[in-house]
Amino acid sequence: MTSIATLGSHCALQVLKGAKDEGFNTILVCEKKREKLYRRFKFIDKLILVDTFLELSEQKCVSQLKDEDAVIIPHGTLISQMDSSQIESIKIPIFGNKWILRWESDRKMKEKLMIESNLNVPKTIPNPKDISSLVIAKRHGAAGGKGYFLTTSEKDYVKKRDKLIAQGIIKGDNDLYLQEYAFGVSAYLQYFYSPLTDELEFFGVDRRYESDIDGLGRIPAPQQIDIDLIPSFNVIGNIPIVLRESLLDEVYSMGERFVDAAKKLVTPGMNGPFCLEGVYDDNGKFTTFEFSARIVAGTNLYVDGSPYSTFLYNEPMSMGRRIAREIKKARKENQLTKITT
């Protein structure tokens, strides 16, 4: 019986328990440190334990999964831990299109799938001597916000930059990626594409609490002012919205161009869960500065169904059972080549 299998981290809690309100065996890959964090679920059948995930690609953990007949959910934590080469390197059934994760990994390539899908994108800024207004600068790949800044000079990136790179969050400038700021509320949003059917789904909507930018709203301009600090993005949790009714019939055409896009660009295309992430402006017009192409921690507001995947299921439906539901359909069908790479 194929068993479903994720790390232990980032939403693992929600795939797993969805896949085990499917019928599924369930297999957690787990550091040794969070053991005791893990062991609490009954609905984790087994822990793999290792010192690093990198061992995800080693033998003795490769041999334990496919003993299994496991399917491996992919989530931000395995894109933050290993490269594109060694995640396209696993020897294990990996969920929706691992070559697609390449393309969210590198800021170039993403660009690319975003304007190929024509979506509204900040301007790119090709080199700390053209910043002129307000920019924001973002580490490539999936960092959680950790080491993202804010600049509006040359002379302010430089030393915003050093100060990163004597912290160890960066090497140098090729390890960021500038991008004009866009304004207006935030938002991501969250779809789920089957091939098994043809489908888009519109599953819910959130917001991220980033440390330290928002509790800088906290304190006062002056004392703002006076601190030497350069404040993080890096993300603490996420908070739920419900989008103007008028405004979802652009959500549904943003998900279905990315989907086109991305079977033109990166086969099989972007299959299963993703997320687009931007900001609306004052006048409901969304700007994409960012997608990921796998199951976005936002989505564990909703463990048990969010308005939107409420008005397609009349029962309780995460992201992380949806998915599950998925892999039962095709192992059905006999397609799970279909859903996985």
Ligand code: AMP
Contents of the next structure:
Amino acid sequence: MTSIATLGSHCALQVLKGAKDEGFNTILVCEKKREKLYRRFKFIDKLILVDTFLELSEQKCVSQLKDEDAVIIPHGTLISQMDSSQIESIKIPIFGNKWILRWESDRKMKEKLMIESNLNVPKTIPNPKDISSLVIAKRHGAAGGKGYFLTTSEKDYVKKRDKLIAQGIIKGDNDLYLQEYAFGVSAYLQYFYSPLTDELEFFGVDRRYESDIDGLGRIPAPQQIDIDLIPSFNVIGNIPIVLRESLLDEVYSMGERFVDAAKKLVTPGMNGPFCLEGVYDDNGKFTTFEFSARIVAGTNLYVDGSPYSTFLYNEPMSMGRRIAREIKKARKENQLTKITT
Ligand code: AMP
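Go ahead and give the structure of the form predicted in complex with adenosine monophosphate, now that the form predicted alone is out.
Next comes the full complex, this chain leading.
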């Protein structure tokens, strides 16, 4: 009997609830400090308690997961807690394509895949000397927006960079990636691609609620100028959105181009959930500044289904449940190796 396992954070509740609804045994790899929280939820059958998530590579944890015939569902916490080589060497089947997670974490590879997908991508600024317009400085990896800042000149960049170094948030220039700031309203497009049916499903869209940038608008301009704050983009939660219906055709096209490019560049391709992240400008044109090659936390909004999943399924379908259903179908058709790596 296959079990579904994930790490205790990010979207674990949604993933395991969906797995239980599809009839799976559910396992949570849980840090001891969070045990009390996760014991509250009866759809979690088993907790494997660890001091840190790095224990996922250790024999004790691996053999427990193997005994349960577990498939691991990767999410943002896996990427932020383990580096790409550690993830690639996990000895348990990982849902989707674990090799593409390296393309999510490495800025250069990420840019390559987005360009190959023919997405409209903001320009990268190779050197702080080249800053001549509004630029966002971002940290590498899944930093969740913490320590990001906006700048318009090299002088201002150096001042803000040094402040973050003094606060111990970054070590130096190498920790930062500079990208042209894209104007518009943000939208995080959530998809699921099934290699079993070769079909792409658009699942939902959200925007992030980020501290402190989203709080700044509540402070009048004179006080904004008075306070010496480098506003961060740290994600606190997510807000649902529905798009103008006229935008949907391009949403599907972008997703399909991404799936095609991933098939070309990183075998076996973009299997399972992913997200294209960016902004719509005043002409409804989308600029993609990021992608996530696995389930995103914004899908937590739609545990009972989203306005888009409702058009595809006649029952409440969360992304977590959709993943479980894919595993169920693959298992029935003896195709588990097609949807795991
Ligand atoms: P990320 O880690 O790239 O998802 O970025 C965190 C947040 O920074 C996003 O949710 C956006 O609010 C903002 N952001 C990142 N890149 C850009 C960009 N190129 N233009 C505008 N906003 C951005």
